[in-house]
Amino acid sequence: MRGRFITFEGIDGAGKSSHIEPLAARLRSAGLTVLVTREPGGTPLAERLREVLLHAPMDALTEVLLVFAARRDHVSQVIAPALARGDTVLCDRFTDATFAYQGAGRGFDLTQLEALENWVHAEVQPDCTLWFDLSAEQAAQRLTGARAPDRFEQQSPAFFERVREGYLARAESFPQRFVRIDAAADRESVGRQVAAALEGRI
């Protein structure tokens, strides 16, 4: 019986990936076998691309071609096989992340980033989308003086913008498995919004 495929997203200071740890936890007591995982990553390969991508001065195909090579990596290597074995995959980004950042953010053609969706991972989609959605400005405030920002973080906040206008829209196109989390709240409130959401969905 095939897993279930979990995904967080949210920009940059969302506070997603603070979550993904302790629904893990529960998920666990509860008897299931889950991986946590992230993108990009996931892999020996796909943590080399990674710091490229979040250092390495780039134009935006470059930018979009190592992530889906990453992506691949991830999929066929750590994905896949894991929902083939009935486990539940916690996933910090997907390929949501890319249509926000890359195609809103970046401009970057929309449809070209499909055909890529389709050509890289047409046979592994996500079951449920966490988007923890917060202002541009609520997110720069949380991540000043927290770490040392990548090339992502640096960007400014009209870019953030875009990137929120960019998962509001695939909310939009996929609202069957989006849940929106109002990442604004407390910690609290937060995680019981993620327990809401997937009640009845695992």
Ligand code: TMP
Second form
Amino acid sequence: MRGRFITFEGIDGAGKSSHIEPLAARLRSAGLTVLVTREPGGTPLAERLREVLLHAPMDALTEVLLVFAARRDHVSQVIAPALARGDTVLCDRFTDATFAYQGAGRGFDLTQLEALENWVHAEVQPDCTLWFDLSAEQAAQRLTGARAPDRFEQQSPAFFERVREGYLARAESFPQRFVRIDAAADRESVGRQVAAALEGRI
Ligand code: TMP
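Provide the structure of the form predicted in complex with this ligand, given the form predicted on its own shown above.
Let's see the whole complex now, leading with the same chain.
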């Protein structure tokens, strides 16, 4: 038995995270066993690596290796066992974020990212990826005045435009699993888009 693996992606400020718990609640009331988790993070070790990734200065290769180290622990300890039990896994970011942020954003070699992906989790891939798409300018406006920005949130609008382009490239490469959500719409409309995207997939 294999459960469904749903991932949520988008640039910082796109608003994806606030739609995950409401979706989990709806799926649970429909009788599914749902696990909500996030990356970087999702295990005690990966949460410690998250703190380092978000706050310690480092070069791009160190960043990539830490992201995949955290992912390795998360996949082997949490995601793969949950899918094997038949649970539905809702994960706030996964490897598409590495292609978008480290690949498109930082300019890290995509072939090397693919090699790491195959090494770390070749057999665990999302069934569906909800991509919350918003311009870098609108996302920056939403983040203004929020808590102190971390290493990623401090990046320039140009960085986030590259990250957005990175997500677009991933969506074009994997059209069968990617669903674009218009994150510029109001909250209710975004919620309806999320529900519609998953209809027939879960
Ligand atoms: P979050 O704020 O959505 O929880 O994500 C934390 C930050 O980590 C976010 O700015 C994106 C970044 N990130 C990467 O750069 N690469 C990755 O592979 C992941 C999962 C997150």
